[in-house]
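Only one chain is included here, represented as structure tokens and corresponding to the form predicted on its own.
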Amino acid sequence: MRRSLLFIPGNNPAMLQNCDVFDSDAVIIDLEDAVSVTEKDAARALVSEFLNAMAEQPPMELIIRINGLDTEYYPADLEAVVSDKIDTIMLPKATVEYLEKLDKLLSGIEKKKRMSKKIGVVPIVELAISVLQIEEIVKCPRVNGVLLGAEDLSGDVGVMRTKKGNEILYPRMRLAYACAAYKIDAIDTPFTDTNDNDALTEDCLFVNNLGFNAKAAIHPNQVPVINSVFVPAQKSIEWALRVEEAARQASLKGLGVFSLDGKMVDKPVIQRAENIIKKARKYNLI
């Protein structure tokens, strides 16, 4: 269950150190798009000490992004940073074949290495072929969440990338309906403008209501205004608990549906008020 995910270049030394401040549910350590050509070696090479020297794994989910599996720089980036100190891989222009690979790969890499954990994936959709592979993708093994990357998408479709954000209505909604199906995150595509924090909570607010429960971050003030956004709000909590209550009560009379405020309660309510105090216990609001 994540609600922000920061990303961090895998070539800042100053961040790496500092990647436990931020409050973010995950720090996403990019070699990919952050980092030059030029760089891609000595950012690996920062990253797997950053790794080896730390002595506690932090509070944060730790997800490197490699570079695609498209590119020669992939088998370099897997052998450096796999390992239990990492949580997740994010996969950049995602495909089924490319996922079905990484699987393999990464079986490989932790047998080879006896660890004790297996290592999560989550692909990012940015390709028109992928959007229209989402139900396959999220299906495939080891993912636990997707990410909507609208920068690369917009340019493979050919459209204008724009603050409102009508293009990518469309995969928006199929993304979020496919992790929704099979219960996993729906991760929207970070908010580029890193100084309008009222047009990034409208973006949050919107998304949520899609069914998206988080979203990137590629600075680290938009972390708070993320993590305001996707928790459930004081009036869903405090209505949660009342059919929690009100469950348990119709519960001990032998009712399986039953009123409240004069509106019918079933299952599908008393669930969707369950995910909403497990989400609000979660993160300290009960």
Given for the second form:
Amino acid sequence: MRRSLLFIPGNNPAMLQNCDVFDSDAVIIDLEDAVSVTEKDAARALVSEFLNAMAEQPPMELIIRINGLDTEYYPADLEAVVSDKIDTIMLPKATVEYLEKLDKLLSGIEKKKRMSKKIGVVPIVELAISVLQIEEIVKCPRVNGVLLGAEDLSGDVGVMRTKKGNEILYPRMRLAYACAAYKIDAIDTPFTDTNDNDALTEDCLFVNNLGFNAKAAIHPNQVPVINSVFVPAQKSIEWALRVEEAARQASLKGLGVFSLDGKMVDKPVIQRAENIIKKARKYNLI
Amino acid sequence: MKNVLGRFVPEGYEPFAGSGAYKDKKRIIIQEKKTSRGFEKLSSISQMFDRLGIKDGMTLSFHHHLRNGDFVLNMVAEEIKRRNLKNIKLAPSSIFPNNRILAELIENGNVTEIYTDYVNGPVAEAISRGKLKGMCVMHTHGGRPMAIESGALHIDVAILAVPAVDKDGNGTGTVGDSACGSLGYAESDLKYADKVVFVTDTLIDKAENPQLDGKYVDYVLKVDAIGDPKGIVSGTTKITKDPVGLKIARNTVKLLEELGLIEEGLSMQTGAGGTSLAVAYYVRNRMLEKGIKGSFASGGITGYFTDMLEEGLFKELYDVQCFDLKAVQSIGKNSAHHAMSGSRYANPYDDNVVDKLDFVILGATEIDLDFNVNVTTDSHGMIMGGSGGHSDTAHGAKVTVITTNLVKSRLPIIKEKVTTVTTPGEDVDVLVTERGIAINPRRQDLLERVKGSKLPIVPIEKLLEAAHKITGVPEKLKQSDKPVGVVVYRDGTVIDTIYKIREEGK
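Got the form predicted on its own; any chance of the form predicted together with its partner chain too?
First the chain shown before, then all remaining chains and molecules of the complex.
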């Protein structure tokens, strides 16, 4: 259950050093787009050293965005970074075919390195074909969340990106529903104007209503905004706590359905309240 | 001799005995200078030297309101050099990199003692390298007026840059090409120097609410320009965009909230650095959300505070020094934006403003496990600043918060012992870094207040460990044993000694 995933360029030592202080639920150390072709080797070495030097597990999930499986860089990326120190691999330009291949590659490395954990995968849906394949992508092994990559996707489709984002409404909705169906994280595309946190808030509220539970950030200053939106509002928490208490009382009386504030409360409503409380507890809101 | 903090105090100086020790002593005030209406006009710096008989061994004082754009101290320095005067004592309230000519005068023995609150740039380097024959005595902004009014710092001639002077000799900083707003640090020099010269580039008929009273002025010298406006104030001061600085600022405001300090009637002060301004910005937002109003903000004032004044978030501003153009414009037109003297600001014996502060947000070059703070030297022992109002506000405010990155330029900011003590740990209550908040164990009341909070409160030792995990344990600094200066606490006692830096290979 992530809210915010912060991209950190893999070739920036200062950002890597501080990557654990920005309160994001996950950090995505980027070996792909943030790193120019001439710096791929240096960035890979830096990230590998950074991981080796890490004395203790950071407080957030550690994700590495490797280069795509359509490039020459990914084998060295995987070899350098996959270890018990990381949690997840983010795969750009993901398709079902690439995800299956990645699963095999990861299994091989996990076995070879005698790793104690199984690495998760977050594919990026940033090709038109991936949007169409989304129902299969969410079922692929290791996939525990999907990130929408709107910039590349718009390029692939041949449409202009806008601040409002009408051009990505269809992929957003498909992705949100597919993730909801398989109970994995629906992660929205980053908001690229790092100086407009008001518009970022609006964007977060909009996609939250579509069914997204998380958003990627490309600047640490976006994280507090994202974290504040993708959590239950105080009013919702108060409502959920009241439902929980009423359900407890009803259960003592042997009632499955009861009324609260004049409205019927049944199993789906109780379930919704429980989810809200679970999330609120996770993020220290109660 | 060692003081109460175990720091060496050179002979002839009184050792620091605690930040409240001044209360056991009586205020000493010498006679103000004789006043008269009417002043003599001078035509050149050279004539000023002749007319005033400026000679070897004299003490000349200056203020630093023109900051890095000041021409006046440099003009006087040129004349000292031309006349090859010796053993001059200089008492500028601060020294900036543009005063680099002083380094040459130090080397040549023209200037042999310096009394100042802050020194940065080539002059600081010359002092740290042991070029100054005598000592560099570093006061605080409140300690300097106390030293002047008590006669401990005797000034032969105060040579004061004044943006505009009227026909009665009154001086103001709010108009003129070199307008700098408040002239608070000049007021003690004006009243207690043997002779006072105003150096200006703008003569006006009548100054509105002049801060500097013409009755104390002996001479007025008009020059083409007293400063470069670009170096005097920043066009605008801006909050940091650095995400680490912003995180520190957010956590600081959360802490202030937990401590019950963001409430109706609050009073506050911050520095003009990016993180401090971010704290001011987040405090403003909380005040708006809560619908509360503060009583006052003080210190060096920026546009962020004048905006808050105009929004009705503060009743008054007390301004000893304007940091940006907005502040300069505001002080000239807003009657709730008051100029104040350095003495009113922070003199321990005055009815000062710092004692009325609820909280102050300050920086640190180093802070140690006893919460002592260094803002005087860097980790190599090189002078790079000074207290300014640091130790004054730390003592006066009910809660003193230090905000700093845990690591800067690959060096941990937390040390077991700071290189130089500027502000004693007994006056420092909280340290906020990006990796946690440490509260001084002396403040059990604050620790009690944050019990059960979700803030990342940790012992300062844990922060030191976290810093060392990133940087490794730095080698201990090897200092020479030759004192080049003393850090004088606001009560006139010596809190620490500054040593000549060790040249490489020696």
